[in-house]
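Only one chain is shown below, in structure tokens, and it's the form predicted alone.
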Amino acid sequence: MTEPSAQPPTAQRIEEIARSATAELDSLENLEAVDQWRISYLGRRGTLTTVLRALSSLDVDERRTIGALANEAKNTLEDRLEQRVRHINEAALTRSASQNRLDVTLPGRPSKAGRLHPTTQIVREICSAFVAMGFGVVEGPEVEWEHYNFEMLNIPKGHPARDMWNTLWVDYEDPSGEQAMLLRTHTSPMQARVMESREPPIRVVVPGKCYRYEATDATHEWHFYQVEGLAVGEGITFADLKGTLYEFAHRLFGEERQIRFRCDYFPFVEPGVDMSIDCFACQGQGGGCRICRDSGWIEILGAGMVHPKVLEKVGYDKDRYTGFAFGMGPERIAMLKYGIDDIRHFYANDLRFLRQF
């Protein structure tokens, strides 16, 4: 960079500044240095600007001649500046394109694979356990008729058992005026649908989502999954039910897990039982445990022998055929299997929770 001069401007001086500035500009390779060059020569206090300000010290004729040379030098340097900036930008673009050039022959970058939701994982594991015992897997509608959700399961209108399900009704008017539509409260309607469409023997499990209008807590949700099971044939007994469920529990939780059966009531089975597994949180000891409510046990499914009236409603001979049915909540199974202490975690969409599975 040439320092400003206090001497009166001359043609020779202007040519020297222009020549020196041009040579310096051509050697610059980045925009930061170019900007410093601009300030040094063309800025308010730059070398060439200082020369232009000194024109007032010359007489009129000299001022006209030297001023024209100075303005020509300024215009030339500004043009060279613009060309240099363009050259540096184009060179940078060329380097970038060369460095980041796409090689279409390279294999594609693998996209990040997602993972199955823990509920989906446990539903598949449950179904696999029963498939290994000869059961098939079927699915059914989540929006169901009252006829299948209640009446075909020995729960007619006015039956007190309907109080067990807090139902979400669908705003739909049946043309006949006899049936209402609802979000199914359990997967049990598929018992009737399967038996209507098949002849015994039947061995199926039915995974699916259910809905109930109720408050949520550590072990209850208003929407949840169930896996329903049904077996119908000749000579099926309660011993077959117990053997099947014991085998299922041992396949899922291991041979050492404690299992308990107790009598319970479900309108579509007779007799009915609930099946519980010792609480994972307190190891079956109770002691103020909020998961098992101090009982030491967590109920995971209800079961029983298919009620003769249910068999009759689908046209089966109740004197010839018997069967058993069961229904379980996969989320509760997952809570036991993985030590999860709150069912609400499954639907909170918290990646910190979901990534553990």
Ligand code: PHE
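Numbering follows the first chain given and starts at 1. Here the rigid core means the biggest group of C-alpha atoms that line up within 1.5 Å when the two forms are laid on top of each other. Values in this document were obtained by computation on a predicted structure and should not be read as measured data. What changes on going to the form predicted together with the named molecule:
- The Cα shift for A33 between the two forms, taken after rigid core superposition, is 2 angstroms or larger.
- Superposition on the rigid core between the two forms places the CA atom of R320 less than 2 Å from its counterpart.
- Rotation of the smaller rigid part against the larger between the two forms, from C-alpha superpositions: 38 degrees.
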The other form holds:
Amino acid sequence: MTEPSAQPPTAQRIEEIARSATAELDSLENLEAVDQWRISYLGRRGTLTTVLRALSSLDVDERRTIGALANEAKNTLEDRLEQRVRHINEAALTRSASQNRLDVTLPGRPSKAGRLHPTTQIVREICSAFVAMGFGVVEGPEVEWEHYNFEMLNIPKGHPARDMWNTLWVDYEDPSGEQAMLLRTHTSPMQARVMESREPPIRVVVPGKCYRYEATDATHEWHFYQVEGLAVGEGITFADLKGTLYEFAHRLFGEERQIRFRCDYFPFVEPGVDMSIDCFACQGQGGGCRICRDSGWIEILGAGMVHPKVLEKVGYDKDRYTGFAFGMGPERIAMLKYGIDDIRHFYANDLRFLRQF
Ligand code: PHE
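Since the structure above is the form predicted alone, I would like to see how the form predicted together with the named molecule looks, so please show that one next.
Every chain and every other molecule in the complex is listed next, the one we just looked at coming first.
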């Protein structure tokens, strides 16, 4: 098979091919172009290959000299090809290294910091108001004995007041068969636990989670927090209760708040009260206010003087010691303070809600 373009190979022709091939190669900047170049000169139908193939048409002497030249040209082009490929690769590497260089002058990306849950924040705020007044903070079990949740608080079995606390019972047999286990319905059992474990004077607040067997709605959750308070000692009076809770309400809701106590019933206090603050939304005006539902007052906690029967049950001398106790719902207080309209927001884990605090 003879190539259509085949010319008789001469030294000059070979030199020409080598020169133009080299010049062309030196201008190539990418590997695809270099490969095209290789095919067009050194490939099966490449210019130089064709010349080499045509050597057979020459006589023996010519074939020897021209053949040597042609082979030399072939080797040279192959060497140059290799060099060019290396050069292009190195250039690409340098380029990418300089483009991807770490720029230490760029501003850093802020790392996303978490934050405390709004309930945790308000619980801490409430506790520190009492810590500032000399109270300590203690915590207790969420899974509790009926004994502490009810009996020790003057709420015996069958007492109608148990209906105030719809209870989630825990399926566990007390070995003595005497008492049942439950999820505490309030933090008040810690009153008895603290008094049993120490002598007066006592000043503690107890933050913690409580559970009730209740349908949820905008103002009720089946789990929620409470902060309990207890002060027991000699000569503690209702005036101390009022003074302490005034101070607390002013710290949390502002100095200008008015405070109202009304009689209320809890089996473990006597007398028992609930405490309200004048509505900060309508400044106590009432009429048409959504926050206080027209009354001008917002109830924020239950309280009272520790019942003598409770003091007796923990082995205190009821003639020597008196005390006061109170209990409040932090979520409720946060709702009032920040105008949150649904308690279920606290546990829905919706970041749009949580990020606001
Ligand atoms: N434990 C009561 C409740 O859950 C609140 C309370 C605590 C009332 C202490 C008086 C004294 O409703």
